[in-house]
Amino acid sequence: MQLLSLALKNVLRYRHRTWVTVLAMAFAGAIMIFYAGLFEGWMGAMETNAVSMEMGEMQIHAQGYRDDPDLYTVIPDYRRVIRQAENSGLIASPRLLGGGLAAAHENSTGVSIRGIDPRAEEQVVLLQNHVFSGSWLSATDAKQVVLGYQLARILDVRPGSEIVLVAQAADGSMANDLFTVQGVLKSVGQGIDRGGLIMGDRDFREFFALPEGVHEIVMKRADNGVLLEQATKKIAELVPDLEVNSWRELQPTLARLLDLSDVSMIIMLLIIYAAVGMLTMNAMLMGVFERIPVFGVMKAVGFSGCRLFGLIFSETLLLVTMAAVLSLALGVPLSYYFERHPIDFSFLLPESSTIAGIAFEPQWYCRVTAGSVVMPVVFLYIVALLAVLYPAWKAAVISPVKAIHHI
């Protein structure tokens, strides 16, 4: 308590240096709290856009389908698989997948055609919330399709336009038909963006002459409290003749990127706080040299080197505590504000964009979490207290005779 009392008096005595140091640390801490919130928001949006938007948390395919996608490689008894998934606490949606050629006006391009049950799909993914123009499919729509953003631009079509689809049907015949564009999606990923065409499952079966089976079953957990690995293992045990993969296995690069996000944050904190550490060390070292005669007298009357070390350490602890309080008072409200009012980059980016094949919204939200608030403050303490070790050591080893005569 005596050390803290002396430290507080010293901190208040040198007010100019105290406030310069505290405000510099507080500014850096507030900025890093805000940056951590932005980083959390960006990584969360990447995961949502890659997983919840279109891929789902888990997928089931017939053996070998992912290595060699084929119209004939289907899950024949898919209704039984869906019942087993639902009994295991999962929500499932069947999909039909095929390829063909789309043409409109004088433009044509290859497309990846997806047949879905709109009601089931809406329970598993959020693609229906990502419509750029027009509307999403409904269960009663016939001969209606939804296109990816870039695909619509390539074909020069919009909601209400007609396109011709041509493909090889399952019975060997040439499938061709006329469809109406119901809606155009925002960018959700490179694949669906440039070549994605979505229609109802009944239209798909009629177009491709495929009466039974599905190519893919997309699932998500009904209870997010269940670990993804446990849910994947459980359903895999129920359907050992099929391939079951979580999104982490389907997108290992993204999973690795998310796993390393904490490491990236720590590196950024260390880079920014390195400047704070140098400022703290410089301020405390200046304070030590200014008080060399005082420290000499203190040691001469019995104040040990360890206690002098503790005094300088306590002064820094008080400074960084004041800075931490200020950084929380500034950084947290700022982060909460941008959690509700995103930073708008629409003037730099088109309304629908992708980065590394993953959808990126022009609006960038903060995401305030315990980690985004606590980690910058903890590192502020660590860096500041490490930076003061040298000045504190210089004070501790001062020779009383030399210090008293120091000019």
Second form
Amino acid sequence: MQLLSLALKNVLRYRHRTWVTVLAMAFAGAIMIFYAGLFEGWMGAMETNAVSMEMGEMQIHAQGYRDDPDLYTVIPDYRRVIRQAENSGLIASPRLLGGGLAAAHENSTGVSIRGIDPRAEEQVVLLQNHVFSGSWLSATDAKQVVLGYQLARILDVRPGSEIVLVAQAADGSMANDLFTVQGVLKSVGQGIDRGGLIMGDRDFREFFALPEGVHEIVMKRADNGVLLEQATKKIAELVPDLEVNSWRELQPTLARLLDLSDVSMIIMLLIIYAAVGMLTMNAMLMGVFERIPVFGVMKAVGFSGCRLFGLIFSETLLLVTMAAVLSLALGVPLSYYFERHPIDFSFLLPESSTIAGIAFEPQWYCRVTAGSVVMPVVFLYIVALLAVLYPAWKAAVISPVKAIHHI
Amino acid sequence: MMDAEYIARLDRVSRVYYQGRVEVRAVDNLDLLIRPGEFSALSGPSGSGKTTILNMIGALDMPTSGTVYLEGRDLTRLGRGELSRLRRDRVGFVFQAYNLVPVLTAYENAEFVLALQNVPVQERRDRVMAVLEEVGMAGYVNRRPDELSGGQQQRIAIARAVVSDPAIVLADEPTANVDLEAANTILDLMEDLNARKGVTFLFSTHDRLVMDRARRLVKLRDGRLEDDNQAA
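Given the form predicted alone, corresponding form predicted in complex with the partner chain:
In what comes next, the whole complex appears, and the chain from above leads the way.
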């Protein structure tokens, strides 16, 4: 007699126990699929906000610039570098970086000034999609700036307001000019929030009297199938005189955090499934104990201990398969729903906020990935099948004589 | 002594249990021979060792000392797997409480041992139906144990015990849980199988009805042989 067939009969026969066990496992599985989706969504948002928002996947600087940022330390022949990057399957955007003082009304504060080519920048990062009020820069605008959220509050300005910028120009003169606020960004990261001021590259060059060179080239892969490390290495070989870093090198803490995210999820899975494992073990132990006389008879007529072990194992395999199907049927649609309809925390955080310098929207999206679906189900199988080892072993070593007369 | 003359043989067998620190000598230095085709009963008060003897002959239990042979094989020298196969192939069991597998139908219960033996499906079907016919249960093949009376369950248990043509059928108080009419039916059935097919039966019983119909009655007391009406 096939073990699975007998196991199926047992599973169907002891309906109450079957449903209690299956529903408990399925509930835990569905919760974990949903949780894994939320977790993926959270980590994805963190990566997007930190990398895609404004840092880019890779950056190029002149040697020494990152250690000692200086207006004069530029990449002189940046157009050639951008061409090389584009020929290597990258999309690149040049940036000019400087510092100064911004003032409006009675308020003033230090700012980090960024000069960009709006069209190129849009190809590489997503900052333009996170305007809180007003609008993003256009290639034709002159003397317009976009400010970080907190900076706008500090200066008490809004779109249309005028601000005065003062800085030391590259020619040693004191640069100062009047700019109009074009837009205010949402909270996208601590640096930009508190001191970020973005303008067109032409305005930057004019303001700082810096006719040539750029301070930074941000890049991303045109094809995400290419490994980040591989793409970084390739461009680094093409520009050996410049400093090329991937975002993982630029933000090692974040990279480690993301790497550890899988570990965190596994730990969470283990905690929840430990409870499921206990429940499964308890249910299967009860299932073994209440059938001891039957097992005794089966062993007496020649059903070996190994087969009995296999029978209990098969029963659990069936139970966990039913639970897995149910948990997928519950968890995946739930996750997909929250992928399209995020959990909205805006009643707690009206605007996006930053955690550890990384911005988060008040909407928390689920992200359904193969990992977020498969990993909880695989864990469900592993935990349930591990939990049943003891009951199965108990059944396998039952003495038929004692079992038959068991009350 | 030729092993072929005996299905089972107990040589100076003792079986000692411990209940806490108290030693219980269930079987005490017992010699016993069971011949092919016998229809025998072990009788005696509770604790006289009847069931223990059945368990040892059926390879469910091992003696503390002495040797148990089944068809010439020394059971004390066999491993767990071999004992399990021996029970499957050469011993039929009928228990007091029927002990059918509750999730299986009458047919599947009767088929159980043949399935374990990997007998081909068609042959299995023929043999199971034949034996169910013999025990008068051919019309109940799809009933589960909880849909059968005690007597009917015991008949299915007998079918399961004899379907694989075992060397011996060991029946532990087979009539204890059924009424007189069912007990007579069961004994008629066993007698018939014994007479027509030469199936060897060994009972343990308290039941006067079984003792009266057994052709050999072995009386036990305190694990020792008190009387054997066919002792050689």
